[in-house]
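Form predicted on its own, single chain, as structure tokens, below.
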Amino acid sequence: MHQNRLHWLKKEPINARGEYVLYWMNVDQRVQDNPALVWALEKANEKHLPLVVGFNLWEKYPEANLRHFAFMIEGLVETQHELESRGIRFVMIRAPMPQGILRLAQLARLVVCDRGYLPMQRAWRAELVREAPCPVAEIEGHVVVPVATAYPKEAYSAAVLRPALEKLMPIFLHDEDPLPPAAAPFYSRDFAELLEGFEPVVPGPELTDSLAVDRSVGLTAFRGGYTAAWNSFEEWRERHLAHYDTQRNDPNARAQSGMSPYLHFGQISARRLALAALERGGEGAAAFVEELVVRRELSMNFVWYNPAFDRYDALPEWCLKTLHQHRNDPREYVYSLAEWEEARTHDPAWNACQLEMVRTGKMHGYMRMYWGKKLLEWSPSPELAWSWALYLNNKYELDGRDPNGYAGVAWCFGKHDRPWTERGVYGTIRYMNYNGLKRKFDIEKYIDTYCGSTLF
């Protein structure tokens, strides 16, 4: 593993009472391709100490509904199978965050813990380190190129964070090592002592029926876990990635692979998704890797190192301006955001969208860049606007609550981009209209797969 993914949160205290090398996964959620899981298992077998990995369960998630925790907990199922398989201890526990690992942490030699982006996430990590008695070191394997190696500052677009990516993805595309053989016993002590006042679950059917989260939601197609990510990516590598370059804006040609929710909860591994896709080559492949690493990463660049990431005034300046210069500008139509949810405007490709979005957990890609335009152009003011689409992007997007959605929203706003022709509304902010999409494929066909004949 290259040095550059580890970073020592905490290196004193040394714990001696400690009985085991604690993994916190978080992010993470997986044992294929994971960094973190491999660095904490090479330490507990250079001190002959069992791993124990912990999952700390909360239902309390900000905008996690029942969609968000039934295909996480489906995913941990398998994950639980495949540690245990292996000789290693999985704990799960009901509990507000982070506390149910602090309570593991009790009895650690070592925590290792994955790399959150979000505010949110550093915070609990801050908690960790303040908490732990023994050393807390944190591994960076949710993205190929660490953020902090690829580039030390807010990158303003793609073009200036590419060229280091590129430099670097070859170093950190083939720096990960496979599991090795957990050295020590399975760790099997009871934890009822130390766990007391929380809740240890196994995740499973059971488990996502005793939740006490928003049920507004329903669940979609979507199965979690690595193995359904895995031969879901294959059987779209053999069918479509060659063409992806071209097909890929057709959201009609299913040509995009589907791997953000797996992503996202860190199901499947960027870089093995990245290194599988480079072993065909060709346009699609370089294409397709364009959008998993650079401008998967700018999202994380973004909300890494801009505290205001989820908030309006995250738009560069120019953006600002133009917006606010033009906020009075007429606008055709107005939308409440009941009517916005409830996919009730004038226009079937937006309704579309947004039903695609609420049937399946998904929205196709260069439909998602049409729906926050429109969001944009039919709200009563920009910063509406903006409020609305992060709401119903976190609340129906399997992927939501992710860096790549705040960018994507942010981008719909001028964030990335650069100015373009004046027009009314829109300012200097690019523009996307009907007309535009039907150049580029077979709008009434996508329309007629989400709202069916009857909205012509």
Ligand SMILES: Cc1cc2nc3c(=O)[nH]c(=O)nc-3n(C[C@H](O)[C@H](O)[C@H](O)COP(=O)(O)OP(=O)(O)OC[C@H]3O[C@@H](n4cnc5c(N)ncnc54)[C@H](O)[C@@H]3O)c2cc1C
Given for the second form:
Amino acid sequence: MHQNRLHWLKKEPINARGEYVLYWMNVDQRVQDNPALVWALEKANEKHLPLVVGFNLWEKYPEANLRHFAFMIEGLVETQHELESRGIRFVMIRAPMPQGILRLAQLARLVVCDRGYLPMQRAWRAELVREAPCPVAEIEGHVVVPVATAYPKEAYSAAVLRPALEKLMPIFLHDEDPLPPAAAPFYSRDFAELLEGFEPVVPGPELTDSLAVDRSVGLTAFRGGYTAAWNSFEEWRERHLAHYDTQRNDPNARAQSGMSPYLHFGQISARRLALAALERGGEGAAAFVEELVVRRELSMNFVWYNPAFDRYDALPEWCLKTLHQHRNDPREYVYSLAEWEEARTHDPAWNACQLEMVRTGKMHGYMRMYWGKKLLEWSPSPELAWSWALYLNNKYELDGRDPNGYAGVAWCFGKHDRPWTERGVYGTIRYMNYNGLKRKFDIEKYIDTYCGSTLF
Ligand SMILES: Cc1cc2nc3c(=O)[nH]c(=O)nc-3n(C[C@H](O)[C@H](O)[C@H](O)COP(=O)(O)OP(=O)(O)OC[C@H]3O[C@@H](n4cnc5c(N)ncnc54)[C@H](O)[C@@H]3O)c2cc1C
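May I ask for the structure of the form predicted together with this ligand now, the form predicted on its own having been displayed?
Starting with the chain above, the whole complex follows.
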């Protein structure tokens, strides 16, 4: 593993009572190609200690609903099986975050965690550092190039970050170290006393059924887990990768990989996908790596360095200024949140986007741009449009609540972009319209696919 993936959050003191190395699995919920897991097991083997993998299941996880939990738990069923077949204990605790992990840390000699980029995830790690009676190491395996290695501050645009990533990719883009065999026997001690007051649970359909979470958002056809991700990727690679550069913006072509839900939950590694695409070569693979590495890691850069990333005022000065100058421009249509959410606009293309997201859990990437632009155009104010876009995105997208979602919404309001010709409502923010969709692909077909029947 490249040393820049390792961040020591706390080096001292050693916990002499420690009985195991604990890996707290949070954003990288996989066994395959997971450098944090590999490193944790290597450390456990060096110390002749067992490895325990802990997962804190928090039903009140902000903005998460049944759709998200069900997909995540499906993935964790496989993860548990994979770990236990390698002699590694997996403990899932139903507890407020990160209380379950703090308990497990009390008996750890060393705690290893993965790196999350959102402030909430960073705050949990800070709590762990305060409470753990042992060293804590964080391993950054969610991205190809560690965020601070790629760029030392917020990147203005992809044009700024791209050269840095292209230079570093040959160093960071190679096969992950394999998971070594576990040297110490399986840690079989009962955790009942240590976890008193919290409930150890087992991932599976019964757990999903028992969750006290928002159940108003239905399940999707996506199956969670590494195997589902990899099989679906391989099939897509055979049929569509070669045309990704020319067809990815056509929502009827199904030319996108569909990997974002899996990447969001860390069920598959971005490095694995990039390597597998590059193995095939060609323009399609190059365009795919641009999205998967440059665009995705620009989002991580955004949320890591910009503490206001989820607030309207995260936008650059020129965006705030131009939108402010045009805030009182007459709008052809003005919709309420309920009208947006229920896909009750005059625009069948917008309604189709919304219905695609609500029904399938994943809106096509090109349509997400149109969707966000129209929210800006037909909401009472840019601030409301911003908060409604994030609310809807995070509620219905299986890949929502992700740095990519915050950067994607911000892009619709000018972030990471440049000024364009001035017009009403948008000011100099880039504009999109229905005729543009019509010129690019068969928009009627897309509308027919998702507006063929009514949902509400
Ligand atoms: C308004 C708006 C909201 C968005 N919300 C989200 C979100 O909540 N979660 C999310 O993961 N993505 C979001 N995106 C980015 C992008 O649309 C999706 O990542 C992509 O459509 C996911 O589909 P895919 O995996 O089939 O993509 P593919 O085209 O197959 O791309 C492969 C991977 O590259 C990355 N990628 C592709 N396009 C982008 C992009 N524009 N920006 C950053 N990374 C990209 C993703 O990780 C994606 O899984 C949003 C974009 C916009 C404009």
